[in-house]
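Just the one chain here, the form predicted on its own, laid out as structure tokens.
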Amino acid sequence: MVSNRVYISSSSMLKVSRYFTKSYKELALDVVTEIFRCVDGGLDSVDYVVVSNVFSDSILDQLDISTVLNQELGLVPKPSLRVETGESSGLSAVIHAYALIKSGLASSVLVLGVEKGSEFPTTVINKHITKFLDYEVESIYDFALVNEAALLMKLYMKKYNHRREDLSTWSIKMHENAIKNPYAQLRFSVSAEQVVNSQIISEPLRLLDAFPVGDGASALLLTSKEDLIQSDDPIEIIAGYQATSLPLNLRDDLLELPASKSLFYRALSECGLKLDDAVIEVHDSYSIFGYLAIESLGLVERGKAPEAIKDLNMVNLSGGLKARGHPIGATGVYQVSEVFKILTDGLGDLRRDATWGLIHSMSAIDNNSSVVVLKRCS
């Protein structure tokens, strides 16, 4: 036993795609099988299962999905639960698993994120995504998340005197990064002209400013057991933070992410994290959110993100939600899995010898946000 320090033993992912011939059970089975292929003790090494999923009850008509998956995967009688905090569910699940080990309630926890949605028209998916907003204040009036993102982009352009073309840089960079990620959904490059001339989804947002709809599954094995740590240079989860914000209509500054900003401050001040020695993943379901996230992190001055992202070669190496894809409930688990692989064996050919990993996820516009900090224990 290594105290109650929390390490990542292993991770697995499927390429984010449209799996029309596979059920969510089959997607889950694929990644869990991969996790335990090289783990001594196999499934018996797990004390607890934490599942992240958002749409099982609203789209798949399945409640208590964590129990159903435990049964399907041969994990009974181990305890299981489902975590759901909107788009940040995956990272919330990782934090919950981390807390179980830190508290001593478990020594090893399987975190599983899985989402299915590609069988349904985009209009159906958008209807369910709108449920992340306050029904009585926003969605009842047909005001959707994409409209809020468009509003922020308009405000950003006006406040900082940017042209629409200036805000194409995030999409260009994310697609460039995704080409190197074998698990990414959109592995092709785009030009500024292609971004600004793509389909309007909510003026001034274009189709190439937005994440693609896709299915996915990812799993992590977190542990404090020495015999399950598979590397001489292990990666430790040293902190997990969560916070909520006031709804958008009650905020003083619409171009600030208050919950995320507070979490980034805690990560930097309490963990001693060095941004120039880190692999960073931020939430960028819409490109404007990526700009706001790196400004809230303090990587760049406010209003300067569209130009700065071109040279930030430690941010969203996966391609981010924008190009890797955003299988909603699984996304946070993907983010941690990707950073873990980049710091260890490599994400495809991509590997970095950085000391730190910083992962950020949020639901809607910073309504419920999470940050996880990883550190190489060399």
Given for the second form:
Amino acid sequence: MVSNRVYISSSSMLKVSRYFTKSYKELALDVVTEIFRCVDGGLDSVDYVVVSNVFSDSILDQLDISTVLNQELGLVPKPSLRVETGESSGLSAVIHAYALIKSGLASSVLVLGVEKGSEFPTTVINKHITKFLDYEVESIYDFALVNEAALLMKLYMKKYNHRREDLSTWSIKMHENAIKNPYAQLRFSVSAEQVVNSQIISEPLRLLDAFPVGDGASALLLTSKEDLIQSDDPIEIIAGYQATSLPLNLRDDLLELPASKSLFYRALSECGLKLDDAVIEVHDSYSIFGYLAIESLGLVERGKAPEAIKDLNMVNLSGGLKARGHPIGATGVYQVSEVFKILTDGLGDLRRDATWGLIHSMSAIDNNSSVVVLKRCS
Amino acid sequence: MKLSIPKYWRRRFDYYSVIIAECLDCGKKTYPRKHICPYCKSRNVRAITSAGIGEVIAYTISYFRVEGSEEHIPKIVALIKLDDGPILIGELVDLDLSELREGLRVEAVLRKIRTDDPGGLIYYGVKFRPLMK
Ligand SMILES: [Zn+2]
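Swap state to the form predicted together with the partner chain from the form predicted on its own:
Entire complex below, previous chain first.
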């Protein structure tokens, strides 16, 4: 059986922000309208809708959200479903859409990531965010992902002999990158001094080591149809890989991301991806995860990421979760949308001629992880 | 009543003590106990009640505000290596911040973890305090 090739036809996104006057339906409408403004006949050609949203039940009081969105967006009677794998939901949705086309079950799929993070005060959102861990074991005690991130910072600083301020480089770099991304939530620079003096969340982790809460929506049109491809220089999805890990406390090496590491290895060995000819987005909800991700990728030696990130100019050009923002279920869709734009028409003024795109997402600390590989076809 | 009584009650032994699983095939131990060894996939596992004594590998003082437990701030969350079991994540209680250090010897102790709506049930679970000599 010959499987279909899967191309990105177009992408759209909203600036990650707090949209107090707009509902999730209106955020979705904006990005879907933009997709079909760009692609003639795109709407008719869509034969599947994959929605990524994490907090539909807990924040929006809504189940079967993909049907409600279809009804709202003029997409009835197209089939739709919602994908949820915690924080990696967005990239899981992209991979699910890719698989539908690859297998021949669909020829064009609309991927829609949407999340409303700012409908409630922070303590309520924090409550929902603790749910990424095992409720019976961790969340019932109110242990949160940020606590685990803080513990990893401690282990990392001890093992590699880093000072607290050494671990501010990620935030500095991400904020610097976000200034060039018109869709980023935090478009301002920060200094090492500001990072280490910001509000303590779970020491040694501070506010400026963490992603901001925000709303967002992003859409992608994936297709195997050549007439829906916008450019002579199309971007193809070459691979989508997914894996799960044991919880942090049961891992042999707490400073490695076992699932992500295996996915990165596959991307490098099976796709022939060249890191020096790639635009890379990694999951950095807390800056320590950014360091661990680029070390698990093999881009830098273990323990060296805090110094190395200063000179890496192909990692998280969007500003990452740290500064672009992390509209939970939409984040993975944003990452792919951004890399697609950077490789084609530009994300704002940000353009790269790289051959490859590598996108990484994970839920909690590598619990459910995904990697997507994009390739320029020319 | 926001909390489900049966959901909590059926796991009461796991909340009132530290129960781990030992794999009789590969020898690895897991917390919490599982029916299937996550390392070698064997079902030949047995539950053991741990003595609940261990050592702090790393700790963090948390100010993260979660709805319903804001009064419980700051709290100390630690990675604890059990003497007779694996690493687990636990909350440290009954100690002065000046005592807090890596390598601190700790023991499991029963403490309140949640209270339901006013007049509702109180839920207990295991936390860790400095080991009494
Ligand atoms: Zn075993």
